[in-house]
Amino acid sequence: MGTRLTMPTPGDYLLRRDVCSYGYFLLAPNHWDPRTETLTRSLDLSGGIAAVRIGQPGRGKALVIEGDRRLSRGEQAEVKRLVTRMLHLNDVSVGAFHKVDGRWKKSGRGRLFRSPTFFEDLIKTVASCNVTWPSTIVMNRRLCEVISPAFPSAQQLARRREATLRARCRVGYRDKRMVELGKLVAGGEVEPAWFEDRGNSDEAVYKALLALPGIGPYAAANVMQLLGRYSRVAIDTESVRHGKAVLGMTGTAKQIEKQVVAHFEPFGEHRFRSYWFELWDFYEKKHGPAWTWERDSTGKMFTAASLTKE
């Protein structure tokens, strides 16, 4: 028999609308489950891995979480630790977002996923970088399958082989990036909890990440969101496309690019959940709200390039 919790949530919290609202919700070992409404993954506690199902009844009302054994008083505080940061709990700057940018009130857009740990959100955006996002799912999986249901931790990564990982995990190139990352968090060098803190600047937190093995402009944007931190717009491949088919511009890539960032200037500390929440409604307007899509089917058709496919 395992343990069953409950944890309260802000009123505004909807567990489909904010668990589905960035890609990584896709990626393993999170599954979310469009039936039954329910995010289920593997946590590393103190005491072993355990897997977990998060429900919710209803908007602002609390969250269910059933473990699939019994959890201890600490592994039990753990676990809501891990799914408070997962799940952006403690953001309480969502209103602040909506008086800048009004049009995401009504839908209650403001929150976005990440994962239970820094370290975990790292890897996944190395895994997501310059690559289709098919390949970025198998990364994902056979990291899962190979090293642990968890998803590897920063000792396990230090332990690994390059060669190991390139040729089990398909990470590519990356092999050597995620085995240094992992040994500068084992080790001590880099300290998540710098990271996590509100007191450093975003510009050091920037620049901080920028010195990371494997961590470039788009990278250590897209780590900062994950971070809480918004005022960047991490600018990809679909930054160019949102820029030509929603906002109208034209140009070069680059030039693209640059109307892009100066578009979303406006929004301030706020400006990747604006332009974030505008390339999820393209996405939601092609296939539907994405607490519908199935992680095999639609979900592996992330990008916008792969929806207009269809």
Second form
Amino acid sequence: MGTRLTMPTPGDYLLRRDVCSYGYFLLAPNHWDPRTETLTRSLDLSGGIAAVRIGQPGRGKALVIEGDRRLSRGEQAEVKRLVTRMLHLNDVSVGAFHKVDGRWKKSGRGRLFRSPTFFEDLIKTVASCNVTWPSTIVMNRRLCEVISPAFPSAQQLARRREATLRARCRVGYRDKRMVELGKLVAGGEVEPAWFEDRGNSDEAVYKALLALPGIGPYAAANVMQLLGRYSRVAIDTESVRHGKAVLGMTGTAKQIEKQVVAHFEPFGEHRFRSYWFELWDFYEKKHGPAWTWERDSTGKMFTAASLTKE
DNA sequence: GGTAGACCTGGACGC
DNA sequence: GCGTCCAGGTCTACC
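Structure of the form predicted together with the DNA (previous: the form predicted on its own):
Full assembly next; the chain just shown is listed first.
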């Protein structure tokens, strides 16, 4: 018999909207079920791995979390802490975002889904660089199948041979970078708490991210938003497509990138959210609300190349 | 400071 | 079934 717990949410919180707000909800070990509107995944807890299923009976209602085994009091607290990070439950800046960009007030969009840990977000971002989305899906699935069903921890990756990651997890040349990131975090040279600390400036965090292996300008800006720092737009080929197709920009890719950055300047500290929800809106207009996407069909094709072909 | 080329994988396409 | 091309950011070497 597993443990069942409840967690209060902010009054505006809507699980299906706020989980299905960023592509990581389609990546292992996360599994969103469109029929039951629940999120299931394994978590690495002090007493071992446990799978949890998270549901919500209605907008603003408490979350109902069911574990697949009995959880100690300490583990229940861990689950709540990890779920709070994943679902961004403690984000108090949604109202401020809606004041700056009123387009999303009605739908209530503002929170972006992320991982239970900074390290998982880091590796997921590296696994999304220079690769098409279906390969990112495979890398995440294989990392969970081969190393840990709750997603590899820094310690686990630090111990792995690069060749294993390449051959069995299909991460390609990212093997070395992932093991290095594991070693840096496991060895304490990179402290997740420092990156999470709101006392450190966006500029300092961005610079520190750029110094990490496998993290360039796009990845650093993306990890920034996953940290709840939305002052930078993460520019990639998708930004160029958006600039051309939706914002009517013209010129070379480099020129469009600059125009996109300039376009979102007025949104100040909320630039990324304004940019991202425009993109997300574009996907949803083509494929319906993200909470209805099936992981193995729509969920495999929702980015740039596949969309522009349609 | 800017840029060319290498780095891998998987899918699309032509034969 | 096989070979070729292409998409996708980061890193290094070089100018």
